[in-house]
Amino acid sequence: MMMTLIYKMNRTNIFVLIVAMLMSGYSFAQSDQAKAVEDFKPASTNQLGKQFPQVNSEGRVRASISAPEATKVLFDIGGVKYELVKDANGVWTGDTNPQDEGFHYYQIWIDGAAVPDPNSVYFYGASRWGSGIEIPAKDQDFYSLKNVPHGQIREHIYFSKSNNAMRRCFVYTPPGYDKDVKKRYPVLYLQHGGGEDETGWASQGKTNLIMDNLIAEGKAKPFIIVMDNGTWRMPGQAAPPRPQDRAAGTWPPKGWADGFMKTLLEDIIPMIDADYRTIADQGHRAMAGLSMGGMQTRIITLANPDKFSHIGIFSGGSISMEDVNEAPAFKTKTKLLFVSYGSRELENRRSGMGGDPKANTEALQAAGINTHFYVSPLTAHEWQSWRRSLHEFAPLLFK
């Protein structure tokens, strides 16, 4: 019926129809839903016993929610909103296009209100606790739960003198940490992205499983990982500016990383060195981060080459020769610089601050700095890129 109608329309009317569909939030993905492979299974990120959302072998998501009194329900994932269809019992169901492998945040729109899915486990991202879904990946073995020796993720609550406030970080200690009480370990300070918090790397990132598996395979040295909250705010502001406010000036504003840098140097590092069995010197201390955390890593390590010897920037810009020339000690003191991106980020020219990341990294390598550039295949600015980045970065540390 739809095809017959379209054939009777001229090109102008077809264009008007397409624009109207786009403005209404309709996704063209719905046109091929009949072709979906019917091997859907409940997502691993569902709450216990919940059957939806489901994922099939193509990476499509089938969402379902009971909302008898609603008039319109949309499933919002990957920047696309998919219309769900209501049945006689008031249950709304629909499928998405195939999604990239890995973890994705999503939400449901019910009559214009964005709400978390009551079927999903909740994760902190986009500056809120909300829904997330795992799309099985072909390489998911490296972060799978296996019968190997496991480390621990410890919640560490502390008082920050520089902030005059109580804070919290999570600390990964490798397998065997509590057995050999004389052994000391290097430390990686690992930061989350914007709109996330100190739970991100342990929860969405699966940091402990990645490390446990690498250590069990003999591919990485055991080390401690500290994951703190790098959310920043400028003096006089309640929170970082909203995206729509950023066009008014240079982004990010000058000094935006100073607050967390002070907290890290004056509170977090001294506390970790005092409370854990660390090797407390520059040669055994690393910093890395994703997106905003990568940008913080860039600024903090350039300003403090005497504090960090190994550096990882995941989807957070890069370090240029100009940067190094302005911080001469960086070249002599840095043992490793690792820069990574998802392939779709590079396709979209999302190179971040500091120019072309691959060219910058190659220039530093030519200048004698130990550099590595990694591209996560078929992923964008998302957790699968960063899981893979940690998996590639960790074996290079503290050699």
The other form holds:
There are 2 protein chains.
Amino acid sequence: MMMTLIYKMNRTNIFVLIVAMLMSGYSFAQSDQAKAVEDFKPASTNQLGKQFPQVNSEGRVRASISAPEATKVLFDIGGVKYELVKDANGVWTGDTNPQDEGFHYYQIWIDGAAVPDPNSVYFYGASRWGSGIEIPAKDQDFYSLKNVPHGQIREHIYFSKSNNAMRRCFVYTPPGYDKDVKKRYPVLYLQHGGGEDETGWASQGKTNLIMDNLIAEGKAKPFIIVMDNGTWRMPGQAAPPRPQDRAAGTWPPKGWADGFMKTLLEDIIPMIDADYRTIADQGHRAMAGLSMGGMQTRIITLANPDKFSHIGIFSGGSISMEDVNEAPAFKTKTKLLFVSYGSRELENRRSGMGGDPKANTEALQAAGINTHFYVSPLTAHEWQSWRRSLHEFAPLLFK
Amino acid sequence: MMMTLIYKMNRTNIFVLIVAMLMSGYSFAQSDQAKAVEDFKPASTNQLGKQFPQVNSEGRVRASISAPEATKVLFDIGGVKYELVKDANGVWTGDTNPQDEGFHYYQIWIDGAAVPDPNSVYFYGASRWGSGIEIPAKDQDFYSLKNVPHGQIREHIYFSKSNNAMRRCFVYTPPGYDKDVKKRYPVLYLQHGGGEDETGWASQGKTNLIMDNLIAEGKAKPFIIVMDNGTWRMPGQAAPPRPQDRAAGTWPPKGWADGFMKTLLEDIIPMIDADYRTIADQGHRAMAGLSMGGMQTRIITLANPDKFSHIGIFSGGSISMEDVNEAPAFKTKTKLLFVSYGSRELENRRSGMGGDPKANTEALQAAGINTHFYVSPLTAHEWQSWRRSLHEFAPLLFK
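Can you switch from the form predicted on its own and show the form predicted in complex with another copy of the chain instead?
Below is the whole assembly, all chains and molecules, this chain first.
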């Protein structure tokens, strides 16, 4: 299929592309077209009965959309816009380059309008409800829907005094929670990333399936997971960083996580301990998050070592010896610190706050803190890194 | 704003439109433009932070979407496509005619491509995930989010033997369900319509908010609600009707609801009675549904009067004396039959199966069955009719 790479390519990528074109002796579009393996299947993220988009064994996406009167249709995924080609029936089709395994947000451009693909189901990310696509992963078994005992995802609506507003969280209760009404459980507070919300972990994150499978295999203890909204827009929370803020090192400002910290400590945790059969002590309370949620986890757990014992920071920075030295109780109280990244983030030196994450984590281990450092193979700052991080983290909890 | 009515208008509508144009002395676009009251506000169904679409006090929708290279953009709602007008910045804007109060599905056409509006949140209906918009209703208080005790919507994943497949339902547990673990509850099995799925009642249906508010006001007894998937695509279920099937009276075929009946009786009810604190007898089990779900309710409850005591058929036909005469136990076992329609459905004689619904229901009342017939004012075959129906039906249950 005809396909052309355009837009959004940075200088390095364009250089690599030009070198590749010169070496291959073909234009990029032609060489790519010739390479596609013709074993495309409809994506698992398609709406019921929709045949496109499809994915092949290389991870290429073949998109198709009817737009008979359009003059330009683009498929926009992974920071690259691919130009689709129109057939005689007004249907636009084209292939992307191979994508990393796992979940990716994407959108379609029709004559300058950025819209969701009508063929996909929708997810909240990149600060909007929009399309997502699943590239089958070699390790997808750990988050597959199986005939094992299943926990529940509960939509929990509540009034937050600290926000003076109605709010919502999702709560995972493990299999059997309603059977033995005497049993009490530890709790993990699990946060989404910037531009996402309380739906992320239970939807594209596949938290319930990851946990159900781990518990069925005896690899993780059953515990409750609370997924609330830590959005930038919260009262008392700082605005999201602009590129110039990041460049100048003026972001995040001190206290930027205060809004969510206050909500978590004053509203969410007391409510969960009142409404669910929790073990309501520090030793049975964990916090983790991805990206922005990891940064919130770092700040909140360093400031509250009496509240949390097990800590996970996924693609959201790490904790340094300097941090620990400023929070002495953290060293004695913390039972586990888990830090993770996608391998492509480390290649691109996206280490976030607090210096080199691996070196930081190893230094804490040497200082006597129980730490784990995990790298998700061949994934970037995306959900496959965070599914795998949860899958590695959960078995270490509350042992 | 400039706006033109095109497409999908049937002959009656076009006649009414022409008469209206002749009487007003203006072209339709001009008269409509002049009339719009300028008190538009962003719709409650918009994505966070999105300013469009907006709705005014007349129920008109003002849409706006950026599509700088497009040549035609349409806003498609209520069976009418409205042509939007492009400004110098490539933003397309336009108003619709006043819409009925309540929830409506809609979509946008960009140069021939039918896509979701990137500004709205998405709902499953019309056999696709797509845009929906809320037109504020005078009676919207009954389904508003308030600071009252809230029940939960639980995502319940299970293996169905009768389908040999993993399935999912949503279960509403009333406020306080987890507090008093000795208390047992009646159950309502509540079904969606054709082209919808198990998400409808808990999303656009606002089932949990309707129940939370009724229970907080002491107007309804707390009960469990189970919302499962009764889609046409189920094994053993008939294909959806084609227009020619309806015209020929050859649809639905006998046995068309057997697939869902089997799943409900053999899988869902036993599972719910095992996994929740139900009162597992006929007197404390109700079934209701909208449209296709009402038709399923009619067939399943007539065939199983020993299983269900309270019955609701919303925009899905009614039960006649002939039906009752063929199912004698129905008359003695049934504690309540509730039948409802939107007033615009009755105007258009959309009465569905089984003859005139009001006459049928009154005949049953005269024969000694406890019946209620309800008409939702100024609404069509849409969710506002069904929200109101649930709001009228729920207080009558399990008294």
